[in-house]
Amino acid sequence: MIKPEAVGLSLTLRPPYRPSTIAINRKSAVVVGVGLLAALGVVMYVVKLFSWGDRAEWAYPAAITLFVLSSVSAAPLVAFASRMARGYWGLPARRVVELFALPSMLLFALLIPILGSLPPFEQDGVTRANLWFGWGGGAPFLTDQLAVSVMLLAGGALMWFAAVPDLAGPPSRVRAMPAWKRLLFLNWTGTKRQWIVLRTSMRWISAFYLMMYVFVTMILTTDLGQSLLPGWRSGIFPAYHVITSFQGAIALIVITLFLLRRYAPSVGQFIGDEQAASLGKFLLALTLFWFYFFWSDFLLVWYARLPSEVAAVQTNVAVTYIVPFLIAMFGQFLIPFVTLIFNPIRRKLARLTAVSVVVLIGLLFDRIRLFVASMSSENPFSHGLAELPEPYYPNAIDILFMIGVVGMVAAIYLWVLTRIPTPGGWEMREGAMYRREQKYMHAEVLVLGKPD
C-alpha cells in the first residue's frame, strides 16, 4: 500500500477544515492561452454553423464531440466507483472529478448540428441501417438530445449536491437566504436526517448517471458510426465505446491530478502516489479491456467474412484509416501495456501522467478513425461498400475548431474550480476520522475504518 499524504491524515473536526476555491491569475499566460482557445472553439463552432455544408464537413466535429463523451463526462463515474467501493485513496480526487459534469454540458451544443446534418431513415423507398425501428418519434436528433439532456442534468445534480455542505455555511447563513436560494442549498443545515437523505441520492443519482451514460453511449455510436458506414455490423462496438471512454476518463483525471499538484498547492498537498498507484491499476487493467473487446469484435468478422463486413473493417482499421488505428492501438494498447506492467512507473503520479498523455492522444484518433469514416461515408443506404473510400483529411477549420473545443472544456473547468471549494471537505474530514497510521511490529501502518 501506498502511504497517503500525511496532511491528509492530520485533518481534524476542531478546528475543522474547510476547503477554499481556487484562485487563478487571469493575467497569467496560460490562463490567457486557454482563454484564447476558448474564443476560438466559440468562433469556430458560428462558422460552422454558417457555413452549413454536407454531413461529411460535421465528420472531424463529430469525433472531437464523441471524445468529450469518451473522456470529460465519463470522469464522474470515477467518483462513484470510489464511493461505492469505499476507496479513501479516492478522497482528494472525488470533488476534482465531479467537476467535469459541468465541462460536460458543452455536448449539448455540439450535438445539435451534428444530428442535424444526419440524412432521414428513409430515402427512395430505401431504409437505410438505423437503431429505431422505423419509430417517428423525432429519432434521432430529439432522442438523443433528451438522452444527453438528462445525463447532464443528472450529472449536474451529482456535482452540485456534493458540493453543498461545503457552498452553504452555517445554519444561521441559510436560514437567512431568500426562500429560492435556500431551496437551492437544499435548505441545508447538517441534520442528521439530511446527511443520510444527501448519500442516499448521492448513490441514486451515481447510478442513474451510469446508466444514461451507458444508454446515450449505445444511441450515439449507432446513430454516428454504425447506421451510417455500409456494411458495419458490431454488437460489441457499444461495449467498446464504453470501456475505451472509462480509459480516457482515467487519463484525464490523471493529467488533472497531477496539474492541480504542481500548480494549485491547496489541492496538490492531498495528491500524490497513493491516487497513482490506484488509478494506474485501472489504466491498466482497461488498457487490457480495450484489446479484448477489439479482437472480440475484430474475430466475428474474420470467421464470416462477409465482403460488406470485410470492406467495413478495411475502411476504418486496416486501410483506408491505418494511420490513425495504428496511433490508437499504440497509444491505448501497447504504450500502456508495456509501461504500466512496471510498479515504477504505475505508482508514480509524474511518470503515470506520461502514459496517460499518450492514452488521451490515442482516444483522439480512435474515435477519428471511427466517426470520421461514418459521418463521410458517401451512401449509407447502401448494404455494403462497392470499393474503398479515400481518406477524408482535415482542413485547417476542422483542425481549429477540435482545437477550439479542447479550450473550451478547458476555460470551463478552470471557471469552476474558481467557484466550488476543491477537494471535498466533508468528505476529507471524515476520511480523516477513519484513516489513522499505527505501530504494528516494526513497521508503521494505516488503519482504515469501514463504518458501514
Given for the second form:
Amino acid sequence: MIKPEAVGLSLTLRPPYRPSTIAINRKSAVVVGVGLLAALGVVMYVVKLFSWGDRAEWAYPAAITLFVLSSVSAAPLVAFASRMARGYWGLPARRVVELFALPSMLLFALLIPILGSLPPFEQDGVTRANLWFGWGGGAPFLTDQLAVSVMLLAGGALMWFAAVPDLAGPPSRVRAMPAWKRLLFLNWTGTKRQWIVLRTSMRWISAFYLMMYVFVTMILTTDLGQSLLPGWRSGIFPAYHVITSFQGAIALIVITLFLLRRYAPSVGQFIGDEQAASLGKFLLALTLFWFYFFWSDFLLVWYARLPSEVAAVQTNVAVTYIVPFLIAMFGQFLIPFVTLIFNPIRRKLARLTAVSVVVLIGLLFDRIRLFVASMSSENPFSHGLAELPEPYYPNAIDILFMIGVVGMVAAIYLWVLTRIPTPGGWEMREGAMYRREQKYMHAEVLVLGKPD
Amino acid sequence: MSARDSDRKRELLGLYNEPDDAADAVSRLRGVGFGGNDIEIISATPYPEGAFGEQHAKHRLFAFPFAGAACGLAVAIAWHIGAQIALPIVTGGKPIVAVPAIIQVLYEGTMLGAVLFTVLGVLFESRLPDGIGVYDDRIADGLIGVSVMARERRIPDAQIALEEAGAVDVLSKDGSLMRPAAASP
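Moving on from the form predicted on its own, kindly provide the form predicted together with its partner chain as a structure.
Below: every chain and molecule of the assembly, starting with the one above.
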C-alpha cells in the first residue's frame, strides 16, 4: 500500500500545525543564478521590443509564451481537481500549485508585443482566417488580453483567498489592521460563515479559472497558430493544446514537488510517493491522450489529402519542423508511455521527476514546431502554402529570451514561496482530522472521512 | 437596570479545548432557548457543516456570480451591437448583428462580470463589521470558540450553559467572566 507521509497524518489541531514561508538563502549560487536569469529575461524582453511589429522576430517568444501558458498557468487547475475529487493526496501540493498563479501573470506582459505583431485581419481586400469574423472592435489584441486578464484575475484571487486563513494570523492582528487591509484579509476570524464563504468562493473561482483557461487556449492557439499558417485548419487542435497543457502542468508540478522535497524540508516532509502515485496516473492518462488527439487530428488531413492542409501538416509535422516534432513525440508520448506503464517508475517521485523533465522538453519543442511555423509564416492571407517554408531558426537573442523567461518564472515562484506559507496549513490540519491509519486484521489501512 | 438595557444584546464567547465540549455548549445554549442565529462557531480549522449542531450559516455569495455574469453579458451585448450598428458593414452576406460572430466576446464579457462580482461578493460577505465583537487569540492556537448573542437579562443563562459545557474561559467585551479559580489553563 502506498501510504501518506506519516508526518502528514500526525498533525495536531491544538497546538495547530502552522506552515511557514520558505527561507531562501539569497546568497546561494542557485538563487543568484535564477536572479541573473530573470534579469536576463527582462533585458531580452526590452531588446526584443526594438523588433516591435516584426512578426517573425516574435516567433520564439510566442513559443515560450505558449509553453508558459501550457505548464505554469495550467498548474493551479490541479488544486481544483484535487479539491473537487476530495483527493487527500493533493493536500501538500495544493498551495504549491496555486502559487503558480503569480508567475503566470507574466503572460500578460509577454503577450503585448506578440499580439501587437499580428497582421490586420484584412489587407488589400483579402481577409485572413480568424476566429473573430474580421471584427474591428479591438480583436485580437484587446479581446485576447481581456480574456487573459480575466483568467489571471481568477488565478490570483484563488491563490489569495486560499492563503488568507494562513496569512491573517490571530484575530487581534486582523482587528488592528486598517480597514482596507482588513478587508483584503477578508476580516478573517474563522467564523463558520467565513469558512463556508471561503470554500464556496474557491469552488466558483476555480471553475471560472478552468473555463477561462480553456477559452484562452482556444483563442491564443488560433490567433497565434492556425490563423497565421495557411491551410492549417483543425477543430481538434485547441483541445489537443489543452490536454498537452495539463500534461505539461503535471510534469511541472512533479518537478516542483521533487525540488521542494529535496531542498525545502518544511514542505518536503509531507511530499512522497502518495503524490507521485496519483500524479503519475494522471501523467500516464494524459500521455495516452496526446496520441489520441494528435492522431485524430492527423488522420483527417492524411485521409482527405487536401493540398493546402497537407502542406500545413508537412510544415509543422512531417518536413519543415520534423526535428522538433520528433523530439515532441518522443518527449510527450513515446518515452513517458514506455516508462510510466511500469509501477516502479510511476510511483516513485524521483523516477517520475526524470520522466517529467522529458515531458517538459517535449512540450517546449511541440510549442516551437507549432507556433514558430505559424508566427514566421510569410503570407497568412493566402489559402495554402505554395511551397514549404524553410525552418526558422532561433538566433542568440531568441535563445536567451527563452532562457530568461524560464528564469523569470522561477524567480517569481521563489519569491512568492518566501511570502506565502506553504503548504496550506488549514487544509493540512483538516486533512489530518479526516485521515487515520488503522489496523484491519493483519493489515494497516487508511481510513478516510469525506464530509461533503 | 432599565427595560432598554435589559433588551440590549451582548456577546459572550466560550472557549473549548475539545470539539465535543463546543458541541455540548451549542446544545446547552439551544436547550435554554437561544436560537440558531444567536450562536456562532469560531475555529482555526474548518469543521464539517453541522459538526457542532449549529444552524446552517446563510450567505448570498451564490447570487454574485450570476449577477456579475448578467451584467457582463449585458455590457458585451451593448458594446457589440453598438459597434455593429454604428458601423454597419455587411460581411459575407451575414446579418449586421450575427450572434455566431460575437459569441466569443459575449463569453469574455460574461466571464469577466462573473469573476469580478465573485471577488466583490467575497469582500462583501467579509464586510466590516462582521458582528463578532468578542474574540480571543487562543482560537488561533486551536481552541474552539462558541459565540452567543444574549439579551442582558439572559446573560447568566448563557454564561451557565457555556461554563457547564466545560469552557476553558468565558469572555465578554469587558474580559473574562470566569473566576480565576474556575478558569482552567
